[in-house]
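Take a look at this single chain in structure tokens; it is the form predicted alone.
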Amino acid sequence: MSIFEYNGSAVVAMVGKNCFAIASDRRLGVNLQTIATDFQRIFKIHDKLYIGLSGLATDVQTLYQRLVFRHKLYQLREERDMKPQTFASLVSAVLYEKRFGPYLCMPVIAGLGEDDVPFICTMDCIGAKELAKDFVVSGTASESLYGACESMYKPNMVTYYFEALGLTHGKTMEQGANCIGVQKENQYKLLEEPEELFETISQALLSSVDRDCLSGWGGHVLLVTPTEVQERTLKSRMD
């Protein structure tokens, strides 16, 4: 068994319209033995930037503490928060400088950049970045997550929702908003896109960890918009 599978993990990040969601499982195990069911894998860097760390639990906590230290130094020097793209480069450099004895974890980075444009990426244990515009996954359940996310994720979910109602854009947009109890189109986009994203990432995570015996025992989801952060806990099979 690979050392990356020693504790088990599942992390996924997904992009919406001016928002993003990042989710992880809650199981901490030693091979097939469950040690804890409330292990934290998603960490806050600042209000619009989060990192999820899959892999060996001890290295997850060590790497997070080191990244917080580096970000606080940046804040003191620059007097501003780090952009997601800059933070991704920092994480990549921190991992690569330890390439001969690497941190045994694979990060998933998600944040809101300039003009609240979402940014997500993942990387391996030596910092090779993989950028995406829809979703990224990591952990022992990554194969299941890829399949679930590819089948469930749709870009611009507001458009798909209107099409499901049998409506089109233009003069019937106001009518579509009324159908779901919201009066204006811009309010609909602000309120409903994150909810659609939450449902999609939650169902993808839960269906994936049910197919992986090393991860599961519930989920932890963070939904980040330009104005708020929603944190929710999912219940799932406990076997």
The other form holds:
Amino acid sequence: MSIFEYNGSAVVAMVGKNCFAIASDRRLGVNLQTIATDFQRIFKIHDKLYIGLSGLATDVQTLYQRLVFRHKLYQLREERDMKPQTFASLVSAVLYEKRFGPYLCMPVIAGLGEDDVPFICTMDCIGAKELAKDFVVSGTASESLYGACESMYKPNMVTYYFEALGLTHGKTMEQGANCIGVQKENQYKLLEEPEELFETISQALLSSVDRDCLSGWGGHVLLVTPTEVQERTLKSRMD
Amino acid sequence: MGDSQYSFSLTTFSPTGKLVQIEHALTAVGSGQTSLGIKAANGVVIATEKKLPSILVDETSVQKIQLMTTNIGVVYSGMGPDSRVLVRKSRKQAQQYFRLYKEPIPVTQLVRETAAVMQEFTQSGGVRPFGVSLLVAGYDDNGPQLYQVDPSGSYFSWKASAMGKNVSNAKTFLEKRYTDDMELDDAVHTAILTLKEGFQGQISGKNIEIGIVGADRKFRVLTPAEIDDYLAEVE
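Can I have the other form now, the form predicted in complex with the partner chain, not the form predicted alone?
Below is the entire complex, every chain and molecule, led by the chain shown above.
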């Protein structure tokens, strides 16, 4: 078995309308034995920038610590947060420094850049950046994830139905319905509308990890919009 | 005087708490040709006298104002060769920053790294401080900026400043003439008038040098013809 498959992992990030979602599985294994079901693979760099790391778990943790270190120094020197594109360039440089003895990690970077335009990218373990407009995947379940995302993804998905109507993010269902003058009877129709982006990324993740014996044991999804961040845990087949 | 016994060693403090070598470096700067910088609302201008030792020198080959990056330029007062070393190091640092972050270096960061180099040479063995003060002018995401860096490694942000010979007259003149809402063109005129104050001889496009950077973020040195145009406007 390859060293990348030693611990097992699945990470995916998707772009929505003025928002993004990043999700990962929660299994930590040693070959076929599962030893933890709450392993964190997605880390916050700053409020609008997250990095998901798949691959060898020890390198996931060390690389995250190194990147946070670099970012904190940058914040102190430049008195500002790093833009996602800048951070991606930094990660690429850090990985290439170890070209002949690499970190066995494939990062997935997702953030809101200038004017809150979503940015996602992934790279291989030696820093070859791959920018995407729709979704990026990495981990042992990546082939399934590619298939699932390709078929389920559509552009401009929203985190709340009301975003599609251009209303302020964060209103309750009732407030939103009142804003658009919907009668009480019809409110149920609005409640049926799912949060598209969350549903899509969750379904893509769960169906892919179900096909991969090395990842699974639940999922962890983060939805990030310009105003807030939502963290949700998914329950899936626990095996 | 107690100080003179300590004046030969850079790395030893004198009893009065000074590093006398740095004081001497500042004297070297103070006897260099006048240079000045003015920060306008929409750009920065830096200028310097370009007095050549003889009329036989090819003035087109001499350039005192140099680029550190496409949007940051620098002028010096003091020893020319020392400034070239600093410009070379700063250019390399700016490119290293870009290689790491794929983003142009902010002016404050470049100034800080240049100042760190100058400070290194005040605390090492076998070296002497740089005999130049630099005026760094740039335009980045935080708007137009003007910094002065001294041989000790300290740096200051200025709205308008002068260095070299005749510095006190120039600064007094600038204090009177400076306004916060000056446009770049007005700043160029003011710079020319300030240089004219202490200039010996006839001022022309061939014996002064002016560099500007505006909102387009492209630092450039004006040609002698352009300087002559500004001079004509000033008169």
